[in-house]
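In the block that follows, a single chain appears as structure tokens, in the form predicted on its own.
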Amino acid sequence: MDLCIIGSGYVGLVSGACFAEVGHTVICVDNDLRKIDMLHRGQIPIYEPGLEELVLRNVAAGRLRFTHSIEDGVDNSQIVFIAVPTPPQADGSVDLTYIERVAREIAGVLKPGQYRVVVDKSTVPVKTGEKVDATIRRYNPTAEFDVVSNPEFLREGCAVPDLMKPDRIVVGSASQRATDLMKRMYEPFQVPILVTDVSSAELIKHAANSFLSLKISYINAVSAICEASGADVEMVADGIGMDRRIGRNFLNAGLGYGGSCFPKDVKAFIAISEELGVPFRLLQEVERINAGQLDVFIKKIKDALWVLRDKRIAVWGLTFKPDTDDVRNSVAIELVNRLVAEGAQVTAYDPKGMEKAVEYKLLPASLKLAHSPLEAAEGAEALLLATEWKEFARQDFAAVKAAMHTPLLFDGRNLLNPKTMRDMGFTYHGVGRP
């Protein structure tokens, strides 16, 4: 099938790959020029595993290509998915903007019997669909088209293998027409389909990151009880995760979860609930646990360090997550930034986040990046390991800790066992770990 998909982050540029790995043609249309212009040259602008493999390969085959111009995506493709930003307003509420801008595009573009499916890939909130297909017809009375909803269920860093084998896909539709070529479109992927009206569509994501979300605070406050009574959470965490009712997925305790998903759905949805005159309340506790964890965090390093002024602090991790270059939202960055303010001497290292860190002016002047975990850790007073990237796992200890003033170690991922750590001379300190 001939699709396009308007927008080329990481949500439009990781389906319009996969799309066409499994053998669509499409066309990939973004705004911003000097992004279009990398991927014609075969860079491409985000780090996701595999991603760079499937957009070479696919645009060497000839299902792939890249285009600033809305008319062209339109007029050859049967399905327009729209995978711009909504980014979160002041309030918690989502900024609809692009959408908007680009369902007016989409009527001006749209040509007599030229009937298109246009489908929401953004995350966005309920009725939103209802919104984009009042808009076109508002500036395209005679369009012949349907609205659908289409969520996408992501994780950067295994976006690929989540397009490709996707525990479910959703498609929300009050047309028999559209949804028949959602489905043809999906054939590919042998997976379950769910077919819903657009309003259950749109609440599934919203409730779905949420819950995830409550999983993480919860296990966060678990964390604080298993401190207080000498428990292991990482043992409790297992324990309640096998549990097939529960599963072990998303209960792991640390410095709370952040990113562009959870913390913008998470707002969205307690903005979405008091709109409607229902208050989330568990929810507005799931933001609070979260935003909670931070503090205590920083609070065992000063218990430990008594004063930050002046220590020197080596922090392992920038990225909200490993295995992506994304910063947005990023609480290990939120730790490095209230060092500083503190007056601590801080130095860090990310495998791929740094460059983007300092493309989006999001580190402190005084920071120093180094080249290796190992350069970060010379002479620091504490080790801080704010990003659970496998390549920290496998640094050699002794030599960090040869490398350190003082063998103070705060793993707030719960990446390193606690055990080894200690035997080889370090003071450790995790989340919720004896």
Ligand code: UGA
The other form holds:
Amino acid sequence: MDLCIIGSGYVGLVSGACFAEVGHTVICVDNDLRKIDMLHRGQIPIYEPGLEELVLRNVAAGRLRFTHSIEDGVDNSQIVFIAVPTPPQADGSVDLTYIERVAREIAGVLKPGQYRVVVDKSTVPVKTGEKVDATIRRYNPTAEFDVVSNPEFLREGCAVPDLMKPDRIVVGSASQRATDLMKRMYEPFQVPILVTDVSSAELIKHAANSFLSLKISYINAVSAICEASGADVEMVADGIGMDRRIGRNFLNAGLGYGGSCFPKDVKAFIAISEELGVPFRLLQEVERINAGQLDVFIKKIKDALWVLRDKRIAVWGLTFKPDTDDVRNSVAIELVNRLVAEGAQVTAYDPKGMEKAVEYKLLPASLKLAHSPLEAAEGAEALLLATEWKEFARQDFAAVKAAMHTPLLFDGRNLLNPKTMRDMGFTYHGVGRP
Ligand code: UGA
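Next block, the form predicted in complex with this ligand, ref. the form predicted on its own:
All chains and molecules follow, beginning with the one already shown.
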């Protein structure tokens, strides 16, 4: 089928590449000319495992192309996906200006007799579909189209496999014609498709992300009880996770959730619930626990080092999770900023995140960046692991210990084995484990 995706960020670009991979012809649209230029040159603006090969292969096969023209995209596609950012506003509610603008732009280029399915793939508050529908109708009263909600559940760092083999595809639609086209489009993926009304589909996305955030805060709250009682949160998570009703996924205690989705979506869901007059107070507690994880971690460091001023601290990890270069709302970035604010001399290393952290000016001026984990550790009085990149677990820890001033190790993601580290002579502190 002929598809167009408006917005070539994480969701748009990965979706476009995967839709092309299964045989559709896809046009990715973006108003950022620099991004489109890069893509024309075969350069991928984001780091995502497997994405580059996928994009290059499908461009070469003639199934994927890039343009800045919405008209080009809408003219040549049966289904038009909207995958533009929906950033948070100061009060936690969602800024829908990009969605509204795209709705108007689509209205402006829809030609008479040209039926299109307009699909919202961005994470949006319930009832946004109705507003997109009304907006397109207002600006183009004779346009023939249906609006569908099709939330995306891919995770950064494993976006390609998540998109190629999702647990489910949700299609929120009030039109049989649109539903049929969506089913045909997703047929090659051979995964269950849940068809709902538009509002339910929109809600599924916020409810899913909030539930996963709740799981993380739950295990983080349990980790505090483990620390107070001498139990091991990893064993507790294994034990409860083996119950299939609970599941082990998203029960990793650590520094808390970050990134461009969970913090924003939990806030948005709280704002949506309040606006609808049914405040979701449980989610406020989820946020409170999440914010507290970093405080507890910094307190542990202070308990060991006493005053942080002038202390040399190494930090491994800057991205909000491994296998991505995304540093937005990263707890690791907040950590280095708080350490530097207290006068610590911090040297950090991240396999993929340093460039973007510098580009977006997220790092304090005095922070030094190292070329390797070992270089970061040189002369350090404490080593902090803030993101669980596999590469960190594979380090030569004898060399790391020899390079450090004092072998004090704080593992904020429970990546390393406490016994192994202690046997090597490190003073090891994890999260919620003895
Ligand atoms: C999340 C959801 O998992 C996706 O399903 C969704 O599509 C996406 O948001 C979105 O709304 O676009 P993502 O933010 O890419 O995906 O990353 P996750 O793997 O969910 O991790 C989010 C945060 O939770 C990270 O900071 C991670 O370190 C943290 N986390 C995750 C934990 O602290 N513990 C865990 O057990 C799992």
